[in-house]
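Have a look below at one chain only, the form predicted on its own, in structure tokens format.
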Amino acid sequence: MTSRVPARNGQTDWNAMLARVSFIELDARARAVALLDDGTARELCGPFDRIESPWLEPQGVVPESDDGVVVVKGVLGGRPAVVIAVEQAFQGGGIGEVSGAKAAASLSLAVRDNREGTPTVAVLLLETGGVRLQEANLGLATVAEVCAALLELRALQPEVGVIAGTMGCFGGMSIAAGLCSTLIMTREGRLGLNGPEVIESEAGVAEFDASDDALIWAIDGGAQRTGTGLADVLVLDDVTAVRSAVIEAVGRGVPGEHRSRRIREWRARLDAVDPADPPDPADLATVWAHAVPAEGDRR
């Protein structure tokens, strides 16, 4: 699914394109915000109660008084939500044992509201690079925390994550975007669960050159994630835009079947790729699409 450019008898329509607000250059505060209905956003664990990292300043890291981790509480189109959007100018949105413990807390009491009556549907803005290499294991456990309340959360209310700026979704993070009923994002995102710069560190530059930018977009990018079934929607760097589609996969409710157990079909396109003769990524799609089992025999 694709939301276009705005176009007029056939042509782009620039003075849309200008009047857009971009979602990508808002902080992790401010798009939280700008996807809730206006005047019911509530921040909890805000900068001013002070929840730091305790293990940054010992290895010479000034903290966040947030981690990193911003969690607001509103109306999403009518429903109650909550939005945990990771701040990515803070560590390159690396997940701590704090800002982790944020986003599993927020989720596990999103499920305590659903079982206690109040229906509330969660949205997670995932701009990652995965865990915060000093805190390591720390944040592998926190992100395991994390995954544990989305397959919770998800039996009962639609979980929306957006990747929608340039540092992407990657690590541990990732397996969380791919458990999210539905997945946004915009051609600027990226999504896999090791980095461009990782894969060239420990497998060599003919594995993957990390400065070759059209390569990183062409594998990792939104609209590739979009096109090979990895990601759901595609849509414009725009506030309004955005939102609609976080709305509109809310509406849509929680799916039949999760893309996360459809094991067989991923098996069948893993298949269908030869490591050593793989597919340039423009065919990727093409390939995948070919190597879908029949219907009723995708677990």
The other form holds:
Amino acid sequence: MTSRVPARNGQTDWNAMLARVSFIELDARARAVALLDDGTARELCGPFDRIESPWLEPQGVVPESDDGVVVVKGVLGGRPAVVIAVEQAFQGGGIGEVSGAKAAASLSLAVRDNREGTPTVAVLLLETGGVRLQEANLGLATVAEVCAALLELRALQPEVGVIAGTMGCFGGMSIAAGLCSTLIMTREGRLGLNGPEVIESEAGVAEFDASDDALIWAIDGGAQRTGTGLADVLVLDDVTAVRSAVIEAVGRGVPGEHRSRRIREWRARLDAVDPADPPDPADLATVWAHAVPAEGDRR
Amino acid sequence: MQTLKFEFPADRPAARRTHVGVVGSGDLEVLMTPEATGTARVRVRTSVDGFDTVWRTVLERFFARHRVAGSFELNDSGATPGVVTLRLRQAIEEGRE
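The form predicted together with its partner chain, contrasted with the form predicted on its own above:
Let us now look at the entire complex, which starts with that chain.
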């Protein structure tokens, strides 16, 4: 898919860079409001509804009044929409029982709205390290609920995921990202099932050096993920650019075949990589371009 | 984690409730709800233990200058006194209409 990062002959367009309003620098609430049409944003289960996590205080962790997930309803490019924004500054965007339930319930309500005649689209702003460790099993359960609700909604309406940065999207919520109809990333954004530090602590520094930023972005970064088809659109970190990319993605409607259904294609790509001798990240797109499912492969 | 409670005399009720800030490292969130009680009731939940005196001094100074009546809920993740004062000022300014 076309890149929306303004670049000519591989050169960065510095005028566009200097004129932009950074999306990354906004907090979750401001991001959600910035995406929606002016004056249409209305927050559900806001801070004054006080549905914070009951599990943090007993463990000596200060809770947040919205539990780190901001749900905002409104209008996006003229269509009813719900934006679910994860606050990366609170507990690394970790998903707990309450924040996960907020996300899952708002997606389920969007499903109901669609069935009752209000075609509502969903946008997920995924800046999260995955399940919040203090609420391990409950967090996992709600991530499963989020995924189930995403699967139900995406049959009816497009779901747009945005990974802008700087946290990135890892763990259980990276599975949710993989279910989205369209995934939009910036160069600063990262996407991976296991985060670099998790891989290093589990498999050793020879497997993945979590202090090597260049390596991390070469593998998990937005440019690599869009270049290898694991995400769809690369945008500049700019409010207008992100908003137009989201509206355009919504306009494309429900894809014929979702990324997560193209099993044969992904299996062929996995077969093309030898884990004992992995390709250089820069060569992966080329390796995968030649990895097509064999004729008659019905696995 | 530590929970602290303070009360200060106040005579100017805020016009409306406001929420500012994030419970992120070095920052805090403030939930301000107007109350016509003649006091500023402050509840602080902070991730850093043992700074009771500093909290009292910072809040005393703030509410001596801005006598805004209401309940103030502060969820703190290690904010410095300067950041605490800025967030409180932001809250009362947004609550002014």
